[in-house]
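Just one chain is shown here, as structure tokens, and it is the form predicted on its own.
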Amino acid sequence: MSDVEFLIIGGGPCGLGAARRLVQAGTTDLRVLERSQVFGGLAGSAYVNGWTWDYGCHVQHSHYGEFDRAMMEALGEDGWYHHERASWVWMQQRWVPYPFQNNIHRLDPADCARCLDGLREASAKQGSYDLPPADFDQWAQRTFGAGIHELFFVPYNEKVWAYPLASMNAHWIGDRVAVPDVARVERNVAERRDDVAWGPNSTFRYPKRGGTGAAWKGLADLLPDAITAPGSTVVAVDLPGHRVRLQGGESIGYKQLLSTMPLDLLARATGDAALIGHAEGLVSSSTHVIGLGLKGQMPEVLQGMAWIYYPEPDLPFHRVTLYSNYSPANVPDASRHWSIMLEVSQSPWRVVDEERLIEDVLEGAVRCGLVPARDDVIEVWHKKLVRGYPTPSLTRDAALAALIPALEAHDVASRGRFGMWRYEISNQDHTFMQGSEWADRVLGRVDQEAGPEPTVNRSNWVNARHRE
């Protein structure tokens, strides 16, 4: 391959966002390297025996008009279903609407009273602390009180994050967690009223056909063939020389590099001992995505649901997506089939027996009533994402503060879900815009109000602006 002015490693949302923006500006001196033969990265989809499966339980909601326009370019206005979020918590053999903290009236009276007392006590103490919370666990205790913290918050979050909450920082939270309004919760309890409107993803869209991956394939197909290089695996990055070496020995030079590969792998690819050492502060967990295809009709209680949270420890999965509710095209025949996707987190702290995982998931799904009978399952699909969640560990911010500027000094920008390693800006819209805003910066096109790369540099502002 010939040398280019702009080189992009990774053909997921971030890399495609950057490439689209550069092409819009009339730039053709660029290349997108993607190790897979298909673009989309962690937002991709698989197609097996007539069933569609996503690489995770993805939905699209947006903080950006630019992202919305790109998705319409990819699939057209009529290429999407638009859904209202209907998410639930299943615990103590009962349904509790999400967010849990707003709907504690669904609990048994003793647990409801305990949770409400804890909320009141936590609210009364707000403003009395000399120091900010030291970690995520302390933040949760101060925010929700003992009842919700012990009954739901810790068991659920330890299942999804696969690390102790005291090992995580509280800087990332932003609009990711619903902070309770005590007066509102009190009214809900008094009136036994369900309260489900909170959150940035209260409505979402989903492709009519082809799963989440269809949107990113559609966007990649709009790029000139000459700038895309599927099947290209990066094995080394020469920072001083501004060159990337590919598996097989080929190399390509650049003036500006956008890397969306996991930041710890990028550090290793440079061979720089200092960068490799800093990257040891980055922590992540793996995610197992298990798709179950079922015969017959979905149980009535599940119809219309989007996803369900499972906090209790006797079930291996923490979240289940009612996948065929997103699109009937996700199954071979919507009149005879339905499907769900289940997520299981894994880390050195939360060990998973991978040999028994499918059996444990099937047994748990039947036992909790999610799957009516074992014989109803006629298709099983499993994908392990070695890096599923970029953990906001206590060591993360210091690692990023060392790594990102050191790379930038060599004209290398690390962006994306695991390139920037910031969960708070790791949704599809965020990562797409990280790439698009990087392209604007290197082209010298910076919005005067937002400043350079606002998703990276002003994430709270970006998310708050969406909520206004």
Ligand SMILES: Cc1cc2nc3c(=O)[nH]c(=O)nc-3n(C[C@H](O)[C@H](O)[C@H](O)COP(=O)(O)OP(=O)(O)OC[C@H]3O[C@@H](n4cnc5c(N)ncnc54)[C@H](O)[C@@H]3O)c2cc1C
Given for the second form:
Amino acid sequence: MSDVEFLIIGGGPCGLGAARRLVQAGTTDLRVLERSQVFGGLAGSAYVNGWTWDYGCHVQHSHYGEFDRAMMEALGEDGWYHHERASWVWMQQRWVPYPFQNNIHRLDPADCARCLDGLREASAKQGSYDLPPADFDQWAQRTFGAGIHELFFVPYNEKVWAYPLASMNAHWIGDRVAVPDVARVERNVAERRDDVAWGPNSTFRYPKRGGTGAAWKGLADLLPDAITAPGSTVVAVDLPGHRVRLQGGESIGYKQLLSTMPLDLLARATGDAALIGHAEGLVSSSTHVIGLGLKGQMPEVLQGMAWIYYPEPDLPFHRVTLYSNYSPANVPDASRHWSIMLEVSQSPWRVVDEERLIEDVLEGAVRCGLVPARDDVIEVWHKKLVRGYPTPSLTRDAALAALIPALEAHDVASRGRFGMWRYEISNQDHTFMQGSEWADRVLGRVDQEAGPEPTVNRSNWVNARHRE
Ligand SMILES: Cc1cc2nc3c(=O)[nH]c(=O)nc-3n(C[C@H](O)[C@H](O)[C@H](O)COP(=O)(O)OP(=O)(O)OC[C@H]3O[C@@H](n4cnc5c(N)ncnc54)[C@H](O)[C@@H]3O)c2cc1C
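Next up, the form predicted together with this ligand. The previous block was the form predicted on its own.
Next comes the full complex, and the chain you just saw is listed first.
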């Protein structure tokens, strides 16, 4: 392969967002190196025995018009379903609509009272603290009060993140967690009213066919063949020399490099001891995604649901997607099959016995009533994402503050879910736009109002636009 002006490592959403933008600007002097034969990265899908599976629950919503346009180009206006974000919590043998804090009237009266007291106390203390919360755990205590913190927030979040909440920072949160309005919760409790997070204004889109991966494959297919290089794994990056080396020995030079491979692996690929040392501050967890294909009809109670949170520690999974509700094409024959996808997080702190995992998941799914009978399960699919969640650890920001500028001094931008390692800007829309905005910057096309790379540089501003 010849040297290029713009080289992109990774054909996931971030790399594809960058390539699309460069091509739109009329540039042809670029290449996308993708380790896999298939583009899409963590937003890909698997197709096995007539069943479709995603690499985890992938709900697509957007903070950006450009992302929406790209998705329509990929699959067409008719290529999407639009679903309500009907999400529930299963705990204490009962259903609680999400957000949990707005629906505590569904708990038993003593727990409801405890949660409400805690919420009132937390609310009364707002504004009285001299210092911002030291960590995620303290943020949750101050925001939700003792009852919700203890009953739901800690057990659920420890399952998802697979780390103690006191080891995570508090400033990544932005608009990701709905902060409670006490008067509203009091009213809901008094009237025993469900206050749900979904409805016509709170929807997500999902590909009609081919799972989440179909959108990214569709977008990759729109790029000229000459610029995409599937099956190309970068093993070394020569920062001063502006060259990468591929597995197999080939070397490619560049003027600007966008790397979307995990930042810790990029640091290692440079061989730079200081960068490798800084990358030790980056923490992540693995995600196991288990797809269960079932025969028969989905139980009625699950039929309108999108996904369910499971905070209780006696079940291994923390979230379950009612996956055949997303598209009937996700199962071989929707008249006699249905499917769910369960997620389990793993880290050195939250150890998972991988040998027993499928057995534990099946047993738990039957025990909690999610799966009516073990014999109904006719297909099992399992994928371990070694890097699933980029943990907003207490050490993250110092590591990034050292790594990102040091790489940029050599014309290397590390972006994307594990390239930038910032969970708060790591959804599909964010990562796609991180790539696109990088392309704008290197082309010298910066929006005057937003400034260069707003997703990375003005994350809260970008995320707040979504709420307006
Ligand atoms: C469990 C889970 C649930 C999620 N849920 C949602 C959701 O509900 N909604 C949402 O919008 N987003 C969700 N996401 C996030 C979404 O998957 C990411 O935003 C997106 O995939 C990140 O794109 P990326 O390009 O930054 O990284 P990736 O998707 O990781 O792509 C990086 C690419 O680089 C390639 N690569 C790595 N190393 C090399 C190398 N050395 N040489 C060449 N190529 C290499 C990889 O093969 C990969 O294709 C979820 C992610 C996970 C893991």
